[in-house]
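Presented below, as structure tokens, is a lone chain in the form predicted on its own.
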Amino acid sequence: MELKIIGGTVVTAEKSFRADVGIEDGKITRIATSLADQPGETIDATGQYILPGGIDVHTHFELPFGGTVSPDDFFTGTVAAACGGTTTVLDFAVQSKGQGLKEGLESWQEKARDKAVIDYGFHMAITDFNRQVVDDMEAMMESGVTSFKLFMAYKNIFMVDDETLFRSFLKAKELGGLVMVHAENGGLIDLLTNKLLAEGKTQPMYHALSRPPELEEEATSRAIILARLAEAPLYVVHLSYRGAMRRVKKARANQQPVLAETCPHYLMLSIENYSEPDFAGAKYVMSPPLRGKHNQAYLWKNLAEGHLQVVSSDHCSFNLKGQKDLGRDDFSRIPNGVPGVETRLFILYSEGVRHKKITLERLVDVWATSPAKIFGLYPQKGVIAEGSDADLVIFNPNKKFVLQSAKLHQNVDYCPYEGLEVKGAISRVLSRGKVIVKENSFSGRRGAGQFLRRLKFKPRLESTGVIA
């Protein structure tokens, strides 16, 4: 074999066990009690965990939004992802109004080609259900883009009406695709935003107050009803609020194929962050906005119990200086988004596993395995098994460090968790059997990432509460 990792503890979504891992031609070829006497280069992982490489199914690299463009492109964004243990990203290709889906996919393929350092794929964001879109959805499925995102928010930008959402559910069901929904009531958000601005309420806190949690709950409920009528599966992105969580749980209890993700910032931060002085609250302007602290424990609990299937980053970085400050006098002009593709694992382990909010196996599940199953990448990705891609993270659970923007690789001028001490650090990251990160230093190759053609969605409701 070309490479062997010895002495570590292999962690899967089901169990942890002491084993060595053998790698050849980019694949895991052997998992055994001992491979120490086998030929090949050796990595000693004694005292450390061997995790499957993370899969981040919600990133926005080089996204035009709010009159600017997110500064992490597919090079800097995937380098940051790799340094955070993520070896696969799924980004969102966006259809422009009046165009078909093919043009949107081609535009994002061009952005990623020759830049991505890790493997990547796309969801297709539908913003205009014109006659061409029906045929284009079939073409997307054939090209391996098997999920479609629709926005119930961002009026006059990305937002679609209920008819478009329902027609997308019907077509995706026919094709074996999965519809992902940003669930907020965009019409009422637009009304509340205009009302607050007319009253002279312009600061970042009013971003949150213009998007009250009830509007997330209402839109989540509406999406669930439309999906049920269409008899189609639904994936709710970046769920932030307990009311929306209750709606998802009720649907799943009724055997409806509804899945949901949350993000580290909803597990760690709260609406209080918007009150930081000197416009610093703008750092946390994303949608849905941060909620009250009482939601954090509720989300952790539902994550542990399997009611939330995925933790993604929703990475969409905008610099505080030169981008977010475009909205210094008008919160509606602050570009929405927060960085997080590099810090996801550290938050989940240090704040989740160490504080016994989730198990280590559950971390692996929401970090890699369930994303792979839901989005048609399993068993190639998201698992440590013979025959799977050798995408691996060697993780030292005892090493402490402090999250600092200056030491991260994200192309943005702040970190939402600046100064937070975390315990648990990455020793090495392997992508298809090649070491691309060692002790926070990236050594991979620009353009080495491969486009992933994904399988169709195959829902099943399991006793564990995971649909995949």
Ligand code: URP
Contents of the next structure:
Amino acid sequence: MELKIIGGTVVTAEKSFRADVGIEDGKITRIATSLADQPGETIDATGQYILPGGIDVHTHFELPFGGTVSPDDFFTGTVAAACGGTTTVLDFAVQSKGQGLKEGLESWQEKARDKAVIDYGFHMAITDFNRQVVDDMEAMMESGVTSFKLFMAYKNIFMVDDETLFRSFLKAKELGGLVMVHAENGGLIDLLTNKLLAEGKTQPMYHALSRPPELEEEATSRAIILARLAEAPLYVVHLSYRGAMRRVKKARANQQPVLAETCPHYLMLSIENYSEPDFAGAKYVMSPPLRGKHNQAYLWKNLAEGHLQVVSSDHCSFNLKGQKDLGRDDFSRIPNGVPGVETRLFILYSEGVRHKKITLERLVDVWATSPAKIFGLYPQKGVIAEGSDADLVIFNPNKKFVLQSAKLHQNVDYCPYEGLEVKGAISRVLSRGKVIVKENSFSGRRGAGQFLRRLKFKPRLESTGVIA
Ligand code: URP
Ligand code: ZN
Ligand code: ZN
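Next up, the form predicted together with the named molecule in place of the form predicted on its own?
Next comes the full complex, this chain leading.
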């Protein structure tokens, strides 16, 4: 045995139990009560949890947006991910208008190659549906890119019309792909934005007021109806609002295969953050925007009860100085996005598990296991089982620390949770059996991450409650 982790408590989406974990050739080879007498290097995890490495299915590294580019590339972004316990990311390759999907994928493969320090895959964002796209969707599936994102918002940038969305559902259904939707009504947001700006309302708070929650609910409902007519599965990204949640729950109760994710910022922050002085509200300009505080408890509850299946970061970092401040006189010019790839586990554990909003097993489910199942990576990833990749986090539940931008590895000049004391810290992170993080220090290798060819969507997942 090359390496064994002894004395820890293994946590899966179903149960927690005392066990030692043996590793060889990057895989988990043994899970047993005691491996202490086996040969090989030893890591002592006494008093600590052994969690599956996180799978963050929603990141944007090096994304061109609003005349600038998100500064975390596939090196800094994946180093930050690793230091936060994430060992797999799925990023969004984007089709440029007038081009096919293949060019978009090649461009993102180029960004990631030789840079990613952990394993990675892509979703394909369709922004311009044409004859070529239909063929390219097949090519994407063959390349292991088995999910497609469509934006119902960002008019004149990424937004697609209902016909395009519907065609994508039909094609994805035929191919065994999964359509992911950014559900906000982009036409009305554009209208409200122009109205507010014409009235001289330019501050970050108006970003939220230009995107009322009802426009998320409306778009979520529309996406659900179109998916139902196409008899296709649907995954709603970054759900922020209780009204949208209710629509998802209703569809699921009617046996429709609808899945949804939320993000730590919607569980932790609220519309009040936009009022922070000196343009600091710009830090929280992301879409959908932060909502009224009462939504937080509702989202936690739905996470606990399994109505939300995934917590992703939607990491899309932009510096406050030099990027967010492009919109100092016009909120619509503030690049949309917030950092979070490094802090997802700390928020889920400290705020979720310790405050008894979710169980530890539920944390593992929304952090790794369900993302792996939904996005065709299971059982290679997302679980601690013999034969799975040895992507593991050794987590000390008793160590406290304070989230501070200066101590994080994300390449951005702020942390939305600056000053928050969290309990629960990472001792080690292993990627395919190699220690790549030790006590907040990265020791992995640039370019060591491998591209993951994902499987087709399987719409019969007991744990996600989908019966199709
Ligand atoms: O504000 C956000 N969420 N930026 C990233 C792009 C997206 O909509 O996911
Ligand atoms: Zn989005
Ligand atoms: Zn996003």
